[in-house]
Structure formats: C-alpha cells, structure tokens
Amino acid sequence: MKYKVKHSTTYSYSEPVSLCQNQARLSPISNEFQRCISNQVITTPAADYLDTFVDYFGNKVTVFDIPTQHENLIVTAISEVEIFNRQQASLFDAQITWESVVAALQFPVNELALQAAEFTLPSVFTPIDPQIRQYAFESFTPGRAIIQATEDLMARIFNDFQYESGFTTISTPLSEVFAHKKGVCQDFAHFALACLRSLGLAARYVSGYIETLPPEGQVKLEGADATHAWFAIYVPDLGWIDFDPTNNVLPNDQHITLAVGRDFADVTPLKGIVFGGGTHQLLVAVDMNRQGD
C-alpha cells in the first residue's frame, strides 16, 4: 500500500519574529515495514539555510534557519511512503517468555541487543513508578510469552483509559495520567513504556501518522488525519514489534512511522527557537491519502 502524506504546521505570532532556527522530524523512516519513496520539507517564508542529518536513533532530521522577519511560519512536509504487510499472526506462535528477554537484555550478545538494552532505562517522560510496575505485572505473569503479555497490556490500557483531548499536556506527569485514567495517544504510549521498562524490557516510543476513514457515504475532510504515537517492544530474533494502545491494534497498513526514540522528547515533529514573536497560535493539518498498491 502506498500513501501520500501532507503535514502542515502553521505558527501565527502576535509580534514579528526576526529569526527562527528549527529542527523538524517530518521525514518518514525506511525500515523492513515501510519505504520512504520521497520527502520534501518546505517553509514559508523560505529558509536561508536548510540541511538534513540522521540523529542517534536513525531518524532523518531537517534543520533550517529563517532570518526573514515574519508573523506567520508555515512548515509543510510532503512524503510518499510504501507500507509492507507485516504478517503479524505468526508473532503469536513465538513462545519466548518475557523473563528470558529481560535476562537477554542484561547480557547483550550482539549489536542489536546492545542497542535495544538502552531502551530498558527510564526517561524524562517514563519514570519508574512502583504502582505502574504493579499494573504491568497483571499482564506479565510468570512464564508468559512476551507477545501475548504485551498484547494483554495494550488491551488493558485501551479498556482502562479514556481518550480525552485537552485533559493533558506534554508536561502532565505520568502519575496524574494513571490516577485519572485519561489522556491522548502520547500519554498511553508513555504509560506503556513505563510499564515495560519497569520490568526490565526494552521499549521505544514511535511517532507517526494513522489513516482515518470517514463514515460510510461521507467525503473525507481535508486535514482530518492526524499525527499519532504508539510503542514498540524488542524481542530477540523478532526485532521491534509495534503496538498501538490507543486503538488496541498491532500497526500494519494504516500506520506510518516518522521517528523513534526513548520518548516524545526524542521525536518532536518540530522544535526550535525564535527571537521575538510574543504569543503564538498553532495549527496542524495532516492529509494521508492512499495511492493504490
């Protein structure tokens, strides 16, 4: 399946900006599950300097400077991506216990396991919490296969937590999300990461897009798709397996991966500094359209 994605971010400032310098993680990665055919990042006003590099986690980053005075900034990323079928049913045949994975991560025997071991550590948005660890143990019972246990954890988050836009911000502590059982996709991804890492498992944050389909008989609205977040867990011999707790599914042909990291701080789609600007308003619109096989 191929998609064309248009991701537009608009900043409207109350006062003129004399200079802005930014990093954009708006280029879908290429891996065994997807291929980024093309990607272009366009800024209005036009950037005087624009370049790309690959960060520590393998994400493509676009950096740009705009020294032109402006009161509005529009950053548009246009990408073409091909998604491959993941053949996920076979994953549940693997009877690798979660305890054996914990043991393997404590003594990595190859480069992939060594890299994965870094994702067992807590991060700014995923602190180790005894209550969250206890929540994880309800799914990760002794001797249980890691895929089945993770699927169970995903389903429990989906059923126990309520999706409520605006209830949290990026600075809302995970303990508060857990106490109220409310949040959005990035909260649910962070909560799952905290659960898994508290057990000694390697899990990483995934940012991307998810296709939304309109109700039957209705036309899809422009900009109706959205940025999304989920998590992936490392399993020896299988690699990284994605799980989406917001929708209780294993991502397949409707999810596009933008970037991966320890948490949201590593994969922020657009961040930087501005000189001036006063207050600002932010508008994000995403269109993710199928192009056929």
Contents of the next structure:
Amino acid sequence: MKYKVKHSTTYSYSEPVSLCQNQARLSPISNEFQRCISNQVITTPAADYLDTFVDYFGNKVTVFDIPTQHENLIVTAISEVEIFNRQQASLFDAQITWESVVAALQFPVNELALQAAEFTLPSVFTPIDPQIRQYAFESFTPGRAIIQATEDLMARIFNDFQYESGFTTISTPLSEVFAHKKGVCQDFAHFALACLRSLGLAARYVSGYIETLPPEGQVKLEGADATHAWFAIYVPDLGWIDFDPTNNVLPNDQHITLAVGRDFADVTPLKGIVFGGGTHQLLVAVDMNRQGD
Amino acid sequence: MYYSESHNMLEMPNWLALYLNGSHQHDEVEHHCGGDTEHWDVLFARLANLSEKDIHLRTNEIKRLLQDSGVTQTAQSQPNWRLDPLPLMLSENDWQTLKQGIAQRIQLLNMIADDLYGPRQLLLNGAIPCQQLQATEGFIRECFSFEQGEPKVVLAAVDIFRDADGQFKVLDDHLQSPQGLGLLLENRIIARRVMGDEFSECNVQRIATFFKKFQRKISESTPSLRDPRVVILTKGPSDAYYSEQAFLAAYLGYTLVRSADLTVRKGKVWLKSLKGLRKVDVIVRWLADPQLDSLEQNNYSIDGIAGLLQAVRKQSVRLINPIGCGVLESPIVKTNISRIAQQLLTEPLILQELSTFAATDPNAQALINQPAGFTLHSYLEPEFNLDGDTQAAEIAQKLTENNHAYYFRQKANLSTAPFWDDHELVAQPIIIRCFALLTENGVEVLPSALCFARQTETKTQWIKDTWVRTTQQQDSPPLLPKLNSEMLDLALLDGVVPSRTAENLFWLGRYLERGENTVRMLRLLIDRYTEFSIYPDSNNKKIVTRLVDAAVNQAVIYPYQPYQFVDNETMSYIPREIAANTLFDKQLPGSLLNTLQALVNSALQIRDLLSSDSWRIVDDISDEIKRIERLPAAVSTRVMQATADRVIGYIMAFNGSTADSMANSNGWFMLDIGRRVERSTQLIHVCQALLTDEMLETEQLNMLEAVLTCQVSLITHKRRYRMYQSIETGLELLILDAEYPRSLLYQIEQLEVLCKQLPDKVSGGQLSTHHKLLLKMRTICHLAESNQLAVAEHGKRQELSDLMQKIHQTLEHFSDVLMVQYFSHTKAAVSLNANLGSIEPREV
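Cool, the form predicted alone is there; where's the form predicted in complex with its partner chain?
Below is the whole assembly, all chains and molecules, this chain first.
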C-alpha cells in the first residue's frame, strides 16, 4: 500500500516574529514495516538554512532558521510512504511470558536489547504510579504470554477510556487521565506506556498518521486526517510490535509511523524558538491519501 | 613518626609549637610526612621569625587583596572565601602519586566516555548496570547524532582527600564546569605577593605554564584557524563562581559571554557585538550538559543557546569540555569505577574511591540496619544524602521504598591542616581540588591545588594555596601572572564589544549620572530646609516649598514626571521626610537607594571589564547600600548629609578610575553616552520644573541659585556674570553655552562626537537616524535666543518650556533609536514549547 501524506502546521502570531529557529520531526522513518519513498519539508516564509540529521532514536530531524520577519509561519511536509503487510497472526504463536522479557531487559546481551532496555524507564509523561501499575497487573497475570497480555491491556484501555477531545491538554498529568478515564490518543499511548514500564517492560511511543475513510457515499474532506499516536512493545527475537489503544487494533496498512521515542517530548513534530511573536495560534491539517500503484 | 617528635619544638614560634603539640587525629603536618618532612621544614624555618602579630597582619593583607580582586562579592549563593596565610605543603613524593593518579583517572574517564557514547561494551558486559545509566540525566542522547572521537574530558577538576592510612582518594570529578581554576590563580597571585620570600625559599612549582598550555590547547583545537575566537560562557552574576570566571576570562584574554550574547545562524555560533555578528570558534563553557541548547534539548533552559548543538554537529564550533562529559560525574559510573578500571586499564587504579555498596548488594544488607560510618546516596538525585551515624531510621525507611535507587558510601575521614583563626592555628579537615588538562602529549596536571576546609555556618569558606615543593631547578623564569588591577578597564583584547556589554555600559553611565544628580538634589533640599529653619523668611519658604513639591512629584528626580506647580500657600510636607524618602524609599523609583542598586547590578554584568581599582569602588557602593538600608525611618539630617558626601565620593572616584582607561580601550564611549543622555534629561526637567514659572526678582534669583547649585554651576555663573546675574544669564549658561561643560548644548555636541564611534548602519554618506536626531537638537539650541527664553508672559516662560519639551522628545527618540539599532538583539527568545501546554500541536 502506498500513501501520500500532506501535513501542514500554521502558526499565526499576534506580533511580528523577527527570527525563528526550529526542529521538525516530520519525515516518516523507514523500517521493516514501511519505506519512506520521498519527503519534503517546505516553509513559508522560506528558510535561509535547512539541514537534517538522524537523532538517537533513528528519527530524521529537519533543522531550519527563518530570519525573515513574519506573522504567519506555515510548515508543510509532503511524504510518500509504502507500507508493507505485517504477519500479525503468527505473533500470537510465540508464548513468551512477560516475566521472562522483564528479566532479559535487566541484562541486555545485544545492541537491540540494550536499546530496548531504556524504554523500561519512566519518563516525564509516563511517571511511575502504583495505581497504574495495579491496572496493568490485571492484564499481566503471572506466566501470561506477553503478546496476549498486551492485547488485553490495549482492549481494556479502549473499553474503559472514553475518547474526548478537549478534555485534556499536553500538560494534564497521567493520574488525572486515569482518574477520569478520558482523553485523546496521546493520553492513551502515554497511559499504556506507563502501565508497561511500571512492570519493567520496554515500550515506546509512536507518532504517525492514520487513514480515515469518509462515511459511505461522501467525499473525503481536505485536511480531515489527523496526526495519531500509539505504542509499541519490545519482545526479544520479535522486535517492536505496535498496538493502537485508541482503535483497539494492531496497526497494519493504515498506520504510518512518523517517529518513535520515549514519549511525546522525544517526537514533538515541530518545535521552535521565536524572537518576538506575542501570543500565537496553531492550526494543523493532515491529508493522507492512497496512491495507485 | 610524628612531626612534633622529630623536631625541636623549642625552636618553633609559640603559635606553631602550640599547634604541633596539639592532639590531632590525622593531620597533614603531624602524621602525613612519612619521615620526609623537608617540605614543611623549609616553610616553618622561614615562618619561625614571625610573631603572632605578623601572621595576623598577613591575614588582613590577604583579606584586603582578595576583596580587591572581587572574588569576595556578588551572588548570594557564593560563599565568602577566606584565604589562609599558611599554604598547604605537598612533598615531591606525594605530588608524584597525585600527578600520576590524576593523569590515569583522566585517561580512564575518557575511555569510559568513548565506550558509553560508542560501542557501549561496558553496558553489555554488565560493568555498568545499563538501566541505571540510561536513567541518569547526564547521559546525553544528543551526542549520538554527532561524529564521535573527540575526548570528552579536556579540562578537569578532581576533588581528593587523604585517608587515615595516608593514601589519597578521589571524592568527586568536576567536568561540566571545572570550577575553582580562577580562584586558584587569584590565590596564587595573592600568596606570592604576601609570602614572596617563603615562596622562593620553598622552591615551589610554578603554575603559569599550565595556563599557557591551556591557551595553546584551545588554539590548537581548531586546526583550520590560526586565531580562533574564544569565549567563556557563564551563567552570569547568579553563578557562585561568576567572579572567578570573569577573572579567568580577563587573564586568558577571552571574551566573557552569557547565552544571550550568542546566537546560532546557519549552523554557526555568532557573538552579537556592536559591530554586528562575529563568528565564535571555541566556547569554554561553565554550563551543564542538559542546559546547553534551549531548542534541541528537552528540558528548556533559559541559559541555553538555541541551535548550539546543530553548530556542534556541523563542527563549526568546539565546546570545552565537549557535551556529554557529565555522565562521567554520575554516581552509577563512580560507584563502578574500580570494576571498569579492571576492564579498561592494564594497571590498578592509583587513586581509589571510597567504598560503595548498592543498597541491593547482598554485602550491604547489614548496613541497612547498622549504617554507622556510611552515608546513603541516590543514583539520580545528586543532592540527596543521609548520614548513617545520625539518620539510621530515615535510611531504613528510605530503603523499604525503593532500594534500587540508593547506594551506601563510606564516610571520608579527611585529614586536617592548620588554619589561622583569629589568634591561633586550628586544625580543619581539608579537601584538595586538582586541575588537569588533556594535551597532545598526555595529561598535564596543574602543580598546585585549591585546598578547601569545611564551610562555616556563616558561609565562610576557608581556602589555602597549595605549594608543591620541588628539588629540581626550575629553569623557566618565574612567570608571575598579572594582578587584575594592573590591567586596564575594558581591555577587550579582540576589540569586540558584545551588544549586551554595550547596553550595560550605557545603563551604568546613566545610573552613575542619575546617582550623582539625586545626591545633588538631596543635598540642595537639605541645605535649603536647614537654612529655612534658621531664616524662616517668605523668600526662603517659597524656594523650599517649590523644591519639596517638585521632589514629591518626582519632577526633579527620576522618572522626571511632567509637573505643574500650584501655589497653595501651605506646606503640607515635612521637608526632612521628603529628603529621607529621596534617599532610601524603595517604593520611589528614583530614590538614591534604588539607583545605587541598579548601578551595582549593571557593574556586575560587566564584571570582567572592570579593573580591581574600579571594582573596589563598586564594592564600597554595595556596602553603602547595606548601610542605607539599615537607616532608621527618622534619620537625622546629619546622617543624610554624611551619606550623600560618601556616595558623591564613590561616584567621583569611579569616574576618575575609569577615565584613565577610556582612551585606551573600546566600548567606554557607551558609558559616556549613557552619562550624557542622563545628564541632559535631568537638566531639561530641572529647568522645566523650577525655572519656567515667573517669580519675583529676589525669589527668582534665589531659585536660579538653587538650580545652579545642584548643577554645580553656581561659581562659574557668579564669576562670569558678576553683577549682571539674572535668569537670562543663568539660562544662557545652563542651556546654550556650547563651551561650558555642564550646559545642555555641550552634552548634545559631546553625544555627536561619541556617536561617531558607533558602527554606522547606513551606507553612502547619509546620516543615520541617531545622527539626525542629535543634529536636530543641536540646531534647536543654536537657534534659540537666551533673551527670548527668559521672557515670561502670564507668569510663564513659554519659549523656554517649548524648547525643553522639544529637546526632551528628541532625546527620548534618540535613546530609543540606540536601543533598537544597537541593543535590540539582546532581547530574549521565547520557546514555542517552553510551557508544554495550551497550543502545542497534539496528536489525537
């Protein structure tokens, strides 16, 4: 499956900005499940400096400066991505207990396990919380296979939590999300991470896009798609396996991975420092469309 | 053998014999000479001639010198350094051990860093528990996006103590900001001055070579550039070590900057200077790893420089030490260092660490209930510690929560050394901080150390210079570093004035002038109301009423409010109270207290540019501020007069001290611009408030005399106009006389001269905006007629008032233009993700 994604971010400032310096994580990564065929980051006003590098987690970062005075900044990323089919049914054949994964992560023996080990640690958005750990234990019963337990956790989050846009902000603490059982995909991903890490498992945050289909008989609206977030869990020999608690599915050919990290702070799509600007407003629009072969 | 047993105490002066006969547990002089006492013998032989009184005098001399060099002042957090008159002596043998041990340690630390930011074998083979390392803040993931290979530790400070068995052991490494190097240098300069004879007699190893090598190392670190621009990056006056950083910058000849002075454009670092952006090649940073880049790093840091890491990634700038070295300071590395050393080195560690046990270690289980002799520390919170001797219950409690986070460390049994306290020597436990530099030829260890005693309750930190004795002939001539006072104010070596420095100089100039004006106004008030109490006639009363009224309405002191005098025949204020408020009311923006505080703050910002003579005066002003703050509400006139006299004295002295250096350095013209802008502003407002209303002739002359007095122009006026003195002559002198140094026109013409030194921002023979504005003011003054200014209609000198109004507006505009054109890029940046909140792009 091939997709073309257009992701536009518009900042509107109340006062002119004389200079802004930015870092964008708007280039889909290439891995065993997808290939980024092309990617372009375009800004208005134009950047006088643009460079890219690959960060610690393997994400491609675009660095740019805009020294032209402006009141609006538009950053558009256009990408073509090919998604490969995943053999997910066979995942459930592996009867690896979650406790054995916890033990293996304590003493990593290879590079991959070493990289995974740090995803067991709490982070700013996924602090240790005994109540959250208790919630996790209900899925992670002794001796249970890790894939089944994680799928169960995902399903419980999907059923127990209500999707409600606007109830939380990025600074809402996880304990509050848990108390009210409401939030958006970002909250659900962070919550799942906190659950898994509290057990000593390695789990990472995944940011990306999900394809939405219009109701039957209607035309898809421009900008109707959205940025999305889910999580992945590390299983020795199998690698990273994605789970989407917002939709209760194992991502397959409708999810595009943009970036991975410990939590949202590592994968912020666009961050910047501005000189001037006053207050600002933000508008994000995503279009994700299938491409013919 | 003890020192006191092997030596004849009768030959010692009493003060020394008393110490040596005292019962010390574990003392540098008494117990740690290992039979080799020569290094102390030489020192004591020299000191034997000194009486208690001599030592006391030396202590005072040192105190004065240290104060002059400025290290005793600034931030609240800064301890009060107290340099001891006796150095710590180290024998050649001891020094060899230390030197080799430190060199070995620096090499080991660099090997560890290479591995942790490279193949990470130490994590895979379990030498360092991987999750605990990954959890430390000092593990800088951004490093993985740079080309590796450059050693992480270039300049290092290592804290060492001597254990009871005589072995030196390591306490801490300081790599992100190896503080104390400037302080050590200042100590040495002072110690050599006060103890010059002893110094040469003891054949002490010199340290200047180390600093030379440091400079060489820095210029070699950028092979493609012959003369790299080097800056020292500091957090500024809030840092406890700010003054030593300023000292070091001045000594090494590097520009001292704060993050706001630097900007990253197109992957390069630039210094924002008056003349525009100048590329920076090397940053010696006194800032921690996680705070370096406010854009790229997750914890937004106000001290960071947005985009710095991109410049590092592009190798357009070098950091010393490179980012990432902080991980080597983390407890998880330190507590495992002997195990790591076994793997990475072919030889045993020369300098051991104190024993540590992870709280989860089976060997540590006994300690949980019996932690005496140990302290409990946290792997992740460096500040956390519990004392096993006094806090056993808290330790047991902590360890039931999460024992993975903690470890035990054996308590250090520090050796003592003699310190002079008032009238006798007392034994104080000591730590020595050694400094090392990685060069092409291996590790260079500075042959001295900063010797610390425990901090007292009054935040006094006792320190010593450390003398390493050598029996070898030192063939290089003694390179005595220069004292700060011998250097000129603002001697910027590479001729670049950072914009922020320029702005601070401008404000310093304004505050100096404002302070002077306020004092003169205060004196005038006091003089006049005292005179009135002796001669309470109506003429005097009118003058006092007007002066007090103008002062209350802040028309003749900052912020110079617009004001119209309304005569209501009654005086509703007590003049002495108004004078007192002008002196110390914190609510009054233009009070002398507030102005002096602002003055000291501006001076602090350019600490590195002031000579010690100038700095001493700032120090005096700080003391004066404290004195003013303590004044009672009902302060007497006499005390106010005395305060005013002192402040004027300081300001005059400061002006005199800086005037000498002006011709020889760049940047001072900014101070003079500030001064002249402030003087003009004040003059305009005083004329507006006190001279535009028509008065009866005798009163008018009396008022003119008052104004001339506070403008320090009374005598000139009298001499020049003798029997023809009138308001007209007064205005002529104060406003229009281009030859008279205190006139308004003179200030404007001076500003024109000074502004020629500002880099021009327009091309091809055109006048820049600020020049146009100055020209306008000058023309207005030149075209004015003094006899017209004096003319009053309906009781008001409209012409004078209009003139003042016009000049005032133009002057304000001029001041704004300076701000925008030359200082505007000093304004702060805003992070779009500083408060991760509200309108951050969110994933839904």
